[in-house]
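Here we start with a single chain on its own, the form predicted on its own, put down as structure tokens.
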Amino acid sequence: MQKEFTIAYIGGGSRGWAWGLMSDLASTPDLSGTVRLYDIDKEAALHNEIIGNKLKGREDVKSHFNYVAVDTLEQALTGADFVVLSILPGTFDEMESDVHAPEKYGIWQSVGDTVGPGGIIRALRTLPYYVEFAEAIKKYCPNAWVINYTNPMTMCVQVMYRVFPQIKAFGCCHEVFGTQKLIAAMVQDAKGIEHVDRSEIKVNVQGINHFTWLNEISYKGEDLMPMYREFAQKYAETGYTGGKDDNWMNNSFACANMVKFDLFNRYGVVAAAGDRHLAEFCPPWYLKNPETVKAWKFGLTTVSYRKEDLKKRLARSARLVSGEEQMELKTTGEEGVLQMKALMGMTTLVTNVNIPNYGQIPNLPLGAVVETNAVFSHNSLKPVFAGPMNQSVLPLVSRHCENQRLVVDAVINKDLSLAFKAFCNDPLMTANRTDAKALFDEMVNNTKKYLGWFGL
């Protein structure tokens, strides 16, 4: 018997996450229902309505879903069982300022969507939307489970709980999965095993999104920390790419894991995110300049790349709508659909999520959004006690917790001066106060049309 439910997809015109959800839903048996697509770009949502509904009746589709584009948040949310949030705050023009404006002051960012000057300005654009989303969820579907994929992940989730403390929201990120895959490759090489699935690598997760740490790793009951220590030391100078030696040179999202290994060799804890994310949370050890980035064998994800990629995705959308191209059903590796199944009582799942700290990491602030494992079961999400952060990395993580709280406070209080304090306190902010203020004012001005929330 199929389980029937309704998903409200906010950002339903997405040409990435939405297609991934469609593919995951279509590949999962025993499910059926409706996906309501809401987007400020109604045409994009209508295109995804067509693309999603083309899946119906295909022999390789294991479930049945109706996709419908709607005009308002109210229409999307009313009576929804799940809410998926995946939006682009502003455009890539604004993100171009986020990422590249600081470069004139010698501040380089490899992503610019979570921390650093770019992450903070992006948050000022994004979080007012999340205030609106939380208020609407409280009004139209207060019992729905809310899954967030938008960055800055931590602050998006945190501001929703500030607005609606009873909200059932969590943030999902696949960065830990990538580190599990790296550790699985390590085990394969060390033991001569043909394949180790990343799900077989058991980890204790601690930290905050994109700056997550593993203080316990095991495979079939074997403690892997000694093996990882040797692995990190062996590849500290050359990096490890699993045989794809130049992959990081040709792919902005790839790396040779040298930042991970360096952080482990410094602190004795496994850093569990991609190198381009990890680098942004630290002082500019890895981001001093493009030459330094190249030496650490990861990439700066330029906005020009994102703009070119968007052109390709727009062209693909047109082909999918016209029927010139058929969507290939390929599971994404994300766990959103598995989480939904568990919350509906169809299974039980343990995985990493971003939720408020209720004490699962006792030496980080209560209420700060942290990333740990959690147990998903019928209408229940319970964090796993992860224990205190290792003292060696606690100062690094705590600094960002406080900074993120400042930015959320800035949005709740509509006070840009609080955001500037966070801006100055970010580890990448090496400019003096005068230059920092000039940069902050320039970046705010460049995204001014999205900052009406602050009276600009």
Given for the second form:
Protein chains: 4
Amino acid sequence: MQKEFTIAYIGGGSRGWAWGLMSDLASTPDLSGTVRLYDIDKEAALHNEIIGNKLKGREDVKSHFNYVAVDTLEQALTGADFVVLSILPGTFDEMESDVHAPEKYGIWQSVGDTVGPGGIIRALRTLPYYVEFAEAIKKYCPNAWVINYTNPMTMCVQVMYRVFPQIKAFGCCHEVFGTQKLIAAMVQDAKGIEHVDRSEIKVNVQGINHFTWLNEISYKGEDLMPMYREFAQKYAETGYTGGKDDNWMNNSFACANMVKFDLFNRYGVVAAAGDRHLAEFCPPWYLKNPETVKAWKFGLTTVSYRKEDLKKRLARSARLVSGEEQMELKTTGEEGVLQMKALMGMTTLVTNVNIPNYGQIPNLPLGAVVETNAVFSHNSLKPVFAGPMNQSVLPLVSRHCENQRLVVDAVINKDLSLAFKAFCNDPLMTANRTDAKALFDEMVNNTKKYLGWFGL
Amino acid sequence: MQKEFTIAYIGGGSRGWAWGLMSDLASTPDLSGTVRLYDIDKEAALHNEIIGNKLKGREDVKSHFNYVAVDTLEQALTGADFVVLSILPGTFDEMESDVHAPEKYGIWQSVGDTVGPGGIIRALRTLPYYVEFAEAIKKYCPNAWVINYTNPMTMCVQVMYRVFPQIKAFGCCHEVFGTQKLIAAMVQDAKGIEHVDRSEIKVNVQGINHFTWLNEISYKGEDLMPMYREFAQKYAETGYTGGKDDNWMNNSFACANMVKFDLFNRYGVVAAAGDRHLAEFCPPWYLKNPETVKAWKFGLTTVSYRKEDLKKRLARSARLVSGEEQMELKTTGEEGVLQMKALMGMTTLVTNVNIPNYGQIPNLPLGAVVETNAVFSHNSLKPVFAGPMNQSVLPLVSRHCENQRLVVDAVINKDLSLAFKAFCNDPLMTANRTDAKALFDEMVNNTKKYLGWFGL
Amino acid sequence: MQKEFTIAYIGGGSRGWAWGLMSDLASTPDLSGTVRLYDIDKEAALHNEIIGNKLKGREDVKSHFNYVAVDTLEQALTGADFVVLSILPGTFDEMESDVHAPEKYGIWQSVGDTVGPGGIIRALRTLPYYVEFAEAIKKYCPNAWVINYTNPMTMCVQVMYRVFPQIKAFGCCHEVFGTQKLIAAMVQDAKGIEHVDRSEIKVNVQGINHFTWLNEISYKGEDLMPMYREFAQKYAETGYTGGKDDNWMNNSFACANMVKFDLFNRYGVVAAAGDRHLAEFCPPWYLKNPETVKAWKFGLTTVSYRKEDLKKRLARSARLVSGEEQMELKTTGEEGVLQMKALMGMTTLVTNVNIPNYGQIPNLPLGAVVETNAVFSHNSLKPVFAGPMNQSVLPLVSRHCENQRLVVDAVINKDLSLAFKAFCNDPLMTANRTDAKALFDEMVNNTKKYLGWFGL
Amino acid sequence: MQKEFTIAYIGGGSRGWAWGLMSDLASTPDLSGTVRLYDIDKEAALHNEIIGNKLKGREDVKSHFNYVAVDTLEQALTGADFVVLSILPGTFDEMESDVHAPEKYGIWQSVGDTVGPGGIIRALRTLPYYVEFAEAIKKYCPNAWVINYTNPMTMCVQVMYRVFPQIKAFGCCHEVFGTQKLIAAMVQDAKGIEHVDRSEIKVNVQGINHFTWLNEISYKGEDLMPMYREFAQKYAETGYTGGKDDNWMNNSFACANMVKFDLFNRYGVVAAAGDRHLAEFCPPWYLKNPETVKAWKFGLTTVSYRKEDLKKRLARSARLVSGEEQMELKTTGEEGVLQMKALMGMTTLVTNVNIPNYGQIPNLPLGAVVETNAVFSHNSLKPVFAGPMNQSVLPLVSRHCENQRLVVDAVINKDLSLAFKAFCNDPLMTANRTDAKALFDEMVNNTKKYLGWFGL
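Would you mind giving the form predicted in complex with a further copy of the same chain, to go alongside the form predicted on its own above?
Next comes the full complex, and the chain you just saw is listed first.
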């Protein structure tokens, strides 16, 4: 059984995720087809067309894909079986404002792309594109499966369901995998076992993207909760840096898991994302000021780092295009291709995913985009009932669901005043209304060239 | 990894399901442990102890289990990892009343063990035992997984959750498997393929036990709905008898699937149980009188047949005890042992199961016991979101959920008047209130020696 | 405080409800304004314009209203504060088919305008108008309050909310009042009191229009349930004809309340509509054949009666227009004008009304149109939590909610096949699928000139 | 119609609420009966017995009540029609710790009796009594209506429903009345009207006690929202001190409504409680430090004030007992007696009340105790559907619902560690986990003589 299919890659000029997809497709037998690369940076898409097509002749490549850069969403989407969304709205200049503008009011952010003042402004810049994507998908490929990788994940997925409720979209993120790796390392240490794969760590996933929680963890039929309890206490003060994630996409964002341990020691449930993400969802317990951050041993992702990193990736792109460098085939650890196989009926897969809440987490709002396990099978993605959030964690999570819905409302209604309300309600927003308004206006102004949607 | 565990088998004198379990355990490597056989017919349990232990020396047996008949629920349950419930409350005399007493009012039943007047009276006789089981499980093995095979399935499971809400119980039934086999036969015919296994037919399961529906069916990534549409039209008038189920437990209950096809032609959704079950859940469209039944080509299960069958099974038991006959090892097609393995963390399994509705079918009442797919994994059974019932099928199904809850209320409150209300509301109950009352009183009287629970 | 407002009366040529409204408005001080009469029978509207305006000079008239017949929905609706909907889709010929066509299949109906084969076909004829009304209201007076009197009430209201979810619509019906009068008569008899007004009988209302139930009834702080229990038993066999309803709109539809008593004796909850309505919602317990109907002492409303009645009303209209007869001012007992006063902030009113279920009956589907008490106050209509339907009554009611939604789906999707599914699922539908299809096709054909919406 | 009934007053030695009830009962005609006074301070109850019975002879008293101090809950409750709960658990010493202990960590509270560290500790001290009350009510007067006045209101009511789900309990509070008075003053000012009564201000109430919101306000059919918008903007900087509440219970707690205006200017919904309450439910926007509080012009209720006030009330009690002072009859503005009349079937009353959420606020958790309007009628209290909380206010409110449930869980499970989790999640809790634990332990220790329930 050889499956032939078409992927529309929106943001197809990407110098990260796109290469990862190429590598994963190339490593998977029984597949063939076409990947259409669409990007507002057409040149980048063309470079990726070259890079992707260079794989065709290679011996180590197990599948056959054509890569073609296209000019319009319509060309990309018409007849597509899968749509991959992975875009970066705006430049690092806008991101700089997202992350750093709030600092003058004593508001520190470690990432600024999900929640917090930065996450909300980023959403305002990003979600209008997603409205457009959802409308185009409705028009050109309503039956396609849509995989989103862009942040803010939750709101990107949610706004598409608001625009086109029948859309078959879901969001994927590797943060839970990182926590599985941490737990695998813990098991290796405790049991003196050589290698435990993250996929052997069975988990029940609950929560929202980047603020996900595990209330059941096991390894080969052994409940790991007691072991994790000891682990979190042992390393509460010092942190733990084993089980590092060598994936090229993640390794610059190391942390000592101290936030993760503190949250476990508070609530008895495993927080399953990088510390720099987790910290942003809480009141400023961990982000009070740079000293506090330092004490908790995680990094504030500076935009200067990101700018440096981009340079490297541009250089690598040039080498890959020229043939100076060959793409090394190694699976990314992302599950996109596995999910596609399952959706084509080739396997059944149970993994975590971000989709609207149909009741899989009964104490979060219906329709909020939540992260739980789900069953992928032939043309079917069905959430697994994850059970209610632990009552003590619930207020931390639900407030973000409610606030995220407000930001989506702001976009749907083209009403910035709703976004300002969400901005005020964010747990990191310690400023009073007057200061909050000044900051909001400044940040909106900094990104206003992407806010035409709102009439700016 | 060898798993050692203890099963408490309630109804362990069974001459059907118990032998099936022995055979399935014997055929599964990597397992060992003890099966405790408890039965109010102690002699039958002792016979099964002998039969089960005879397996130990055999070459073809892949696992190691001790069988031991015990005297009390306490002995059976204390420390058990799994509890299997498979009992026959009352004798065939009571069943005779269940099935045949209503006939004088023009009410015909094809099975009489699930819904209809017979199913409701059977529930009154059976559920008090289940109250007792749930209380004993709460006391002696609250963390055990409890697998029920007894009918009326839905109400047996529901009453246990009412008594002990933390119980880890589920109900299993092979009727969906039978429909998968029918579909497999259809695929074989259509494609000229030699063998399609029922497990290759992927389905989305929705509904309640014995009135289960499939709104998605596929084979190797091919949507089978169009093929089934043609199939149901082609055989609407004549029926189809291919794809017969050779399992020893089922083969006497053949049907021509005409009810199944008629329901599909009405609603566009696949009804997934034997016709004789399906017919009982509907208004008397198919059970108006014996001629109607004949025209639809399914059988009314007479109790005289059941009595004859019991004689055969008693004789076989004697032969197995004496050693005159050897138990033939063949897997039953039931999934009990697979489920146990998954619950012990040895695999992950997605299959259909009867548990309370947590929202997996959002348009059926929360707490109703429903049948959907679920994910079995380490110490975890989580329903898969099955989606809402098709709006046109919903009123047929929901009325039974509501009526079943009323019967369970009758048992919990020890109030036969509630049971009478349910009796009146059953779709087969065409009689007026006065006649319904006379029939109810007669049937209650016929089974009154099992109704001490209600003060009779 | 004198309130000036505008009513758009759709179906303003009515020779019943319209005169009732005129009378009620004329009897209420502190009000003035304009009533716009719109009707596809423009002449009838013009007659009512004359009749209404004749009231202006009269001494006994307490308010000041201008009546004006208009040509278009737009003229009627633009700027209206209230919209009254009271139309008769089709003629008595279509109604004749609704009521009598099913008889050849042994299906008898007592009214045929709500549920049953006749109610469903009537819905197909009526609801397309309501789609149009809802769209026009959205366009011309989105903030108006919309009062519906047309049957099938539930589906008329529901389809408007489907088309324009922000509509402020509700449906009114006097059937509950009739049952309050019956109870008032019971209290008079029991206590030897001269007069108990129906409004002194306090009730908790639950259910759907024409199949409404009272689970709490009291009079001056006395729980009447025990008295009603005795009453329903005493008159179970003979019926009771006291407490007759002298309202001109109802008195031809007398019954002996035997169905009402039988339902109480079954379920312990008071069914609150005329027997001829109640009977149609049940399996054919009361409508098996004309003899059964006779034994239960309620009437089958023949269409020949309706034709006769129309003649009388036409004659009366002529006399009112010519001035030969003067309109007699007596309040109708309907609450429309009281509701308008409350919605204008002049009073607070608690009464029963038909609106979507927001949870006021938690065990009926959300969004189903249900009948419960509600609080009317300034620009606000809010349902009172009525509590769950009694578990034993629930399956009788919920199946109609689900079936009604299916009919509404059929209209929204312009898909008669969905309507046929609902047709098959009606409790009165004892015919098999083939006969049901023949009947459906015949009835659709008989009314096809009103089914252009479906492409016929 | 003269109603004779029995009230059990728990906390009957009260020198505030009890006198208010006496005054209200004395001012209401058509009532008579017995008030049983139960208090752990028996002497105080005896004093109130004397004070209450002194009313009997007086000419200005319109009803006839006997007051009797009793020794046990059983004596108080057996046969009671109404139970009034109004207790003060612990002394001002414990309250001192509640309010002031957190200050050393920079946590300032304005009341400390509802939420915040103080509210949570107060709950731990209070709720065990409520468990006992609910159990006694279940035993001695399960059909009685139970009115709670004690804080923390929400949790007191919730824990009773957890212990005895059939309890007919509700909580009453006058904070909404205060906001109605403010709005009445606004109307007087704007329109130059002499007197607008707070009951003429019609409101839709949503939220939880002391953090209640009005999304609809009107006066005689006029929507007041536009006027309030202007009002809140006009006085945003200066505050507004008109519309003062002269009720003896409230007048020492004046505020300038600046928090109320700021919340309106943030969210567009009217916050309806005193500023000192509102501030405590928010992140420390208004309670950052004493200077911030001062700038917002509301008071931190010092415990020294409360101690002083108690002295005055003790002195007044002595004068009332001796006869030196006569109780002045003036209605309190509380609605307890009106509610009793409605529950006895004498009237129908629509007012705001605290009861479990059955869906009246669909986006707050079911079962959370919420404040909305409700209809009081004969033996019936039914919430009015209040609609969803405004999306922007929702996260502020829901987090408290969730946290309050956690505190109730802590009490039901006798598990202080759950209470600590709630303590950490409170919006005022800016301290890290280590400091929070130290503070929690200190505060628990300060009140430990009331925490025997938890095994301390």
